[in-house]
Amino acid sequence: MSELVSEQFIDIAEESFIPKRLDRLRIGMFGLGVVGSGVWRVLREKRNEFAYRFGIDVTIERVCVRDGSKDREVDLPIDLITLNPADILEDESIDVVIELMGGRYEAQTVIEAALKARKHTITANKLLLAYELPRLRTLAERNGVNLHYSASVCGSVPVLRALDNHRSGDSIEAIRGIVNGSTNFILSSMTSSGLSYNEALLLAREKGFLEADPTLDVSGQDAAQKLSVLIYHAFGLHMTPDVIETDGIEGITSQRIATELSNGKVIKLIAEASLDAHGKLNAHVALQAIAREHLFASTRDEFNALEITARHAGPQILYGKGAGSFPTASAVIGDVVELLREQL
């Protein structure tokens, strides 16, 4: 069933809960694959400079995976793996759950355990996300604790800090940009170096830019997923992918990109939101042609690049990188780092 709903403003529950102040954040992890594995590294890095900065020790004290035979990448004690949900929602020792599992019913049932049991939560869910923010933020705020979902969208790059302040302090009007980065790979490949859509989507893989099965990205999907979490916070609508137009990039031929290169012009997947002046909400993810001059001509490869326009403050552009590993990652540690600021 497709959604568009207005954000409100919740009441807290009447149960009173003062968060505690910390000098260690003890972190629960679910999922320990590309992108887990990254941010496994990054903390166990961090951790020295964190308790310099902020005077917390941060450690991650247990990560849940679905097969504990797996061979991993990263050098992680066996004794901190279980198989066990409980073993990390239901230990009160444990502050932070980071859910890094993917899919969209297990791992909102694991968003969902975690905030009823008072445990700030981190995601990059953006499947999830799109179907299910407002309620988990509700179910957040009911509990007293912070979900953070940086990573969610556009890798290492700010853009929902960024639309939450210009909301605060201005109105947006339009949003738009590409955010996906395995496709932008895809587009880059083809216009540069010539190579077949094929080609160029083997590449992608090759590369570690796209899943065994490349269709979520490919059809558009996830950058309609994203898109629904971009409008959530520049508009303050929720509206569900499952409503907004999308097409993909499957039908993208060596010969279309070549007569629009002779034109002056780049193929792009754009993901676009704008309201009308009757304020009504119109999105949808297509095909564009881009004129070179454009910041968007530009963004090649994985990264990612999100056009703001607000009334007063005009156009804005945020650029980054997109997929991989380390940006999303990092934008996980991002959101480590402010609940380490919420804690001082």
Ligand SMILES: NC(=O)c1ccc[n+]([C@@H]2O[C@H](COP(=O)([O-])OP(=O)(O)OC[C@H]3O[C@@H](n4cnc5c(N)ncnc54)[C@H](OP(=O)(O)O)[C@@H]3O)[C@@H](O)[C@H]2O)c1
Second form
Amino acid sequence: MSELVSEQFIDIAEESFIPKRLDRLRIGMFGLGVVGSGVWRVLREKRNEFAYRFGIDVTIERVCVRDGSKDREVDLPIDLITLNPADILEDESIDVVIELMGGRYEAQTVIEAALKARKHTITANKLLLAYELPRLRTLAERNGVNLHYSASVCGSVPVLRALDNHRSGDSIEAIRGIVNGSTNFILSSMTSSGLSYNEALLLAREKGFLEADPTLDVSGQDAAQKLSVLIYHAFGLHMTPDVIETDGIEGITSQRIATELSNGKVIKLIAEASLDAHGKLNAHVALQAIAREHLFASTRDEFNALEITARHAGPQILYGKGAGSFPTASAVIGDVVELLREQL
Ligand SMILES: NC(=O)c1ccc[n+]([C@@H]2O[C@H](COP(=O)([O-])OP(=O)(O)OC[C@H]3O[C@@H](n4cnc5c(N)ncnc54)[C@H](OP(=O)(O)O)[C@@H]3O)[C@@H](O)[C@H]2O)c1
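Since the structure above is the form predicted alone, I would like to see how the form predicted in complex with the ligand looks, so please show that one next.
What follows is the whole complex; the chain from before opens it.
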């Protein structure tokens, strides 16, 4: 009798503590715009490779959008599209939610519901993270799921991972970089082609680098949101964008750019944060004149660059495409791979 009891106990314990080995990872995605379309395409391209490498079939099961009548450029079966978030959030077979809608409050509702439903969650939404990151991380932890957001800052450039690594093995003293591709495109066009601010703004819009309302980019707010997320990973502090001193590029003139060029300098919108000798964090986003020899000066168009200065390692610079459908999708897929590794 006592043997039977102990065997039953072992069965229950194994069932509750050893995670089930997954052979499928089912994704529900919110948003099929610039980034969502890229994620759909790249994931389809990688499906066989993931099945081979991880033994897990990764599929997008449903995609929630706002406008059901829109023509979609992606080749996606129509029955996968839904306008009802519950079709994803209340579907117990869905393991992972990818939020690529943007905006703050609707995205927050979706992410919180996904985490509470114990679905791993991936997002690229720096606006939401800048305000809610610590709370969402706690919510994920309490529900025993993972929250990944590599694509939220610097697109394809793995800056958050680099900060996590430096912070655990060293200590970070400062971060400084170009983190907004749209404003960098405008400044690059003014510098290299001699365009006026308005002409460069128009070109950025034509190339698809700007939202219909470019205010968040040109006011420096987008850079401040990204800086907030970077600060969290570099220093473990949560500083919301409204307390980060922020200037944009609206006041820039061709005259100022030409004057700095004649002094061997290039104007860039720089986001930076550093700890002073008393451990106080200083953070701001502002236009700066950068010496022509510095890598930032040759960081053009939608490219981003981030310099991380750690106490022992010294300065290091990461550089790459910070925006666009495929670069951003590549970071989102990187987060899916992270989840796959966690399942092994
Ligand atoms: N674009 C980039 O290069 C880039 C880079 C890094 C990070 N991000 C971030 O990635 C996210 C997505 O950006 P994006 O450029 O792909 O945006 P986007 O092109 O405007 O696409 C947004 C998508 O979300 C859908 N959507 C919006 N509100 C919705 C709602 N309430 N319910 C369901 N679906 C909704 C839209 O549906 P409809 O198609 O029906 O309108 C659209 O498919 C944002 O958080 C952005 O900050 C973007």
